[in-house]
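There is one chain below, alone, in structure tokens, taken in the form predicted on its own.
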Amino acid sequence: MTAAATLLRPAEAFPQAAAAPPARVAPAATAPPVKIFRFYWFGLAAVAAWALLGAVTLLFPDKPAGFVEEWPYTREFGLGALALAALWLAATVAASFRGLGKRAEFVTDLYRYSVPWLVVLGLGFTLWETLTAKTGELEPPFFAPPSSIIDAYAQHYALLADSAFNSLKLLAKGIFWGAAAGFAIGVAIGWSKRANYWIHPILRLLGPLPPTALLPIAFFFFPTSHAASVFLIALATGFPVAILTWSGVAGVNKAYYDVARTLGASEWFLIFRVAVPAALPQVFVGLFMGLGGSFVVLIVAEMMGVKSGLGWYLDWAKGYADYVNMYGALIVMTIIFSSLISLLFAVRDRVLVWQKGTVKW
């Protein structure tokens, strides 16, 4: 080190050394969303539109038809559609505000998406109460306003709930054998070249088929209507579930099996653990047409000779030509039926989470 170097003081011969370390900034405290009020006047239309409703359902007087002289809960429904508007009103209010939190702009959000079926809702419901019991331009027994549908329920929900659980308990029954059948069936085909040379023939000849045509056999080869429908529901599931899973397993990469036996994997691995998993999308798929052929077979076959469920409630109130029963059993099966699907989308996204949202419902 030399003379001059020695005569530096500490702060100029180290600079680094000297250095102050940098002063720590306090982060910046957030500042809360600021609340901004902009009426959402769109929203007043499904205010109108239900209290609309209830304008016409509780002011005009039912016109008499036949033996009906006054529908049954006719007031309740008006009440309930201004309790509707009310609600609206209040929703559109808040759905006024922007920066109340995630939580309530989720809500809102969904009020102002669902704003235009609330509308055409209650203009159909107004439409539906004035053809109906206030002039009735069409008459009963074919057409009831939809107040009625409260009565239908609340005559005969027992009725109706023990009609659900038994044809949902039939449904289950049908669907897991034929999905079980049809998941084997391709699987063996998709895999095997013997099985594929035996049974494909066979799927080609009866798949086609519609499980309908076979009700008068099944009904008279099984020893029960309950097990004939089964049998038909298991069939009209089977069928695409078969098909499709079969496509799924003979579409696989080969290089995946080439890896696997490279890794030393036996045979059921490959089926188990390579085929299966890259057909499961393809699996899904026949699942969701054999649950919309399983319906159409579920109300036939219960119509035909099952002594309980849904087509059976039907059929019976067919047969007393009581068409408010009839609609009020119809607005069952399809919310019990669109639930059934969306259950099992829900499952597939969470069995497959890399496809997640590539098929919507």
Contents of the next structure:
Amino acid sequence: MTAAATLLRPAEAFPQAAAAPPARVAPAATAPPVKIFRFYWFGLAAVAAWALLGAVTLLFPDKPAGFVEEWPYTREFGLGALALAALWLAATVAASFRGLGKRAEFVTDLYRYSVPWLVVLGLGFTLWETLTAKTGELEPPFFAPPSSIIDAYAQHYALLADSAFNSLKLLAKGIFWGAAAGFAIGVAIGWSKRANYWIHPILRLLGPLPPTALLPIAFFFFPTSHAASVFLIALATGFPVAILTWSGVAGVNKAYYDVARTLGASEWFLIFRVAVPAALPQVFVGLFMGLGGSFVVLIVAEMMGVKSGLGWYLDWAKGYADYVNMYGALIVMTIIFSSLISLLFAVRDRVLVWQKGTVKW
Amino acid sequence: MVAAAIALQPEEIPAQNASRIQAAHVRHGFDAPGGERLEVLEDVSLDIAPGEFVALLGPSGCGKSTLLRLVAGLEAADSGALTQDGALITRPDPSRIVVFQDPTLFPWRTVWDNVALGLEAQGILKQGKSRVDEALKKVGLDGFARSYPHQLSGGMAQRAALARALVNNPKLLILDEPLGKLDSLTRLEMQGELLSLWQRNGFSVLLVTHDIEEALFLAQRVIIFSPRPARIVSEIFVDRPYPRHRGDAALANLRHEVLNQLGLGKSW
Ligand SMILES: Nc1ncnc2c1ncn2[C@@H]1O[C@H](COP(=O)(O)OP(=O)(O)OP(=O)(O)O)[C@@H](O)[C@H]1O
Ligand SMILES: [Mg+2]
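Would you mind giving the form predicted together with the partner chain, to go alongside the form predicted on its own above?
Below is the entire complex, every chain and molecule, led by the chain shown above.
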């Protein structure tokens, strides 16, 4: 009885199920896409947070602290916050529509994704501005309102840009030579027993030494502090690249070599068409670690001897106890280093499309 | 013995595309953990005539793959000699192509680039691009030329490995359970495909398989190995013309005989 009943049910349900979907699908397929409006209430939270920031900044007077009577760029900062609040309002309205086309939806989706962060940032800036400029709870010179960083950029942008450029130049040279040498050494010791015999002990002994420890000596031995820094940055990059390339090459599935050899591969082919591509995922891990090490050496070298760059800029600002300026430089540094790592990951994703399930940066 | 084997279909086999492979008193072993020697092959002698299709059966772990590696030239035998057309085999050569037990496609290459591997390694890819396309078509993967190996099923990967072997026009095709991972339908289909490839190209084939029916359906001669250390227990000539029929009573009788030789006669 029950078995018969359950058997019947799908048969009864079938006509309904068959009839319902076309009724819903057909108009969407034939008629042009309809613009659907549903107000995106949550978007107003971002608008409110930034409007609050603007209001607090503009409506309350600064509290004099130390030498500072009134912080510069307060007006601009407040107006900027209000302008952004207006922009978020526009985005909220736009995000309330569906069917605006692919491009527009990319932007509105991005906005929807960002709203929680925008709310937190707006409130965070408000708190920052309140505790520093408006109530004087946090005092100069160690603390300053966000608007004062605008002032630091306005006064020193040329020097800061020049420093950033010099840092990047130094870093690029060091990373290039370090990555190239590290890769070559890694392949060599992974492949050749003799190279392994000679290079491995050196690597084992010197690799763990922090390159920054060599700074004073390197400044003495190299003709310029610039050359010494390139060398040390290369060292910092090269060590992890060499080790990981080596382990990548040594860990290649031996069956790949068998396949290639039976197909007529030469030694050159085995190295550059089998070992190297198989080791590439590891090489990128080495590059990631090397990049981190190179940032450390770069900043320390610039603080200690090189007469330019962001590290030098920090040291210079410290000389005047200009903490606001240091915050400005740190922000620039953060953006540059984070972008470089992102770039590395983008390159990796390009090169290693064949891999599945890799970590997204 | 061998002469009789070729005499089965003398007109079907263009022998100039094929190699004669001989093994004389081959012994081989590995260093086992604990410092002992693990004897794997114990005095194996065999003779594969040009264009002959030989199947190798034996218990798991007895040394079949080891013999194939020696024939391929990937390893040197401890003692004894292996020759191809009278010349000692000392190193791998694209005239003797192996399809390994695992497909071992290169994961960083697309299917097309994997199949092109041999031609690229030999520096003749420029002239041979159409051969790659043909080989892919032969194994039914022409729609997946641009896929990466991780996007293939196990059976498709195995077929890609077969295509990678075939582009090279080998004189000897060494197959280590190439159809082991295929579903039974694709497997039957690929067996037929393998036979027609062999008949069209005329290369010699040395096939390892666990499937007795497969051995009897495909090969002219079936060699049976003992458990490790491997010796040749017996050779069975499959004296049936191609195309063969799976229901053939003569093949069923031979199957009984093979099972007997493998020590499994009671299960008949
Ligand atoms: N590189 C090696 N080092 C040590 N021992 C090995 C090595 N290769 C194979 N052997 C051993 O040799 C024996 C035979 O291995 P082989 O792979 O030839 O077996 P097989 O007959 O192909 O088995 P199967 O049918 O399961 O594939 C096994 O006992 C294995 O452990
Ligand atoms: Mg095997």
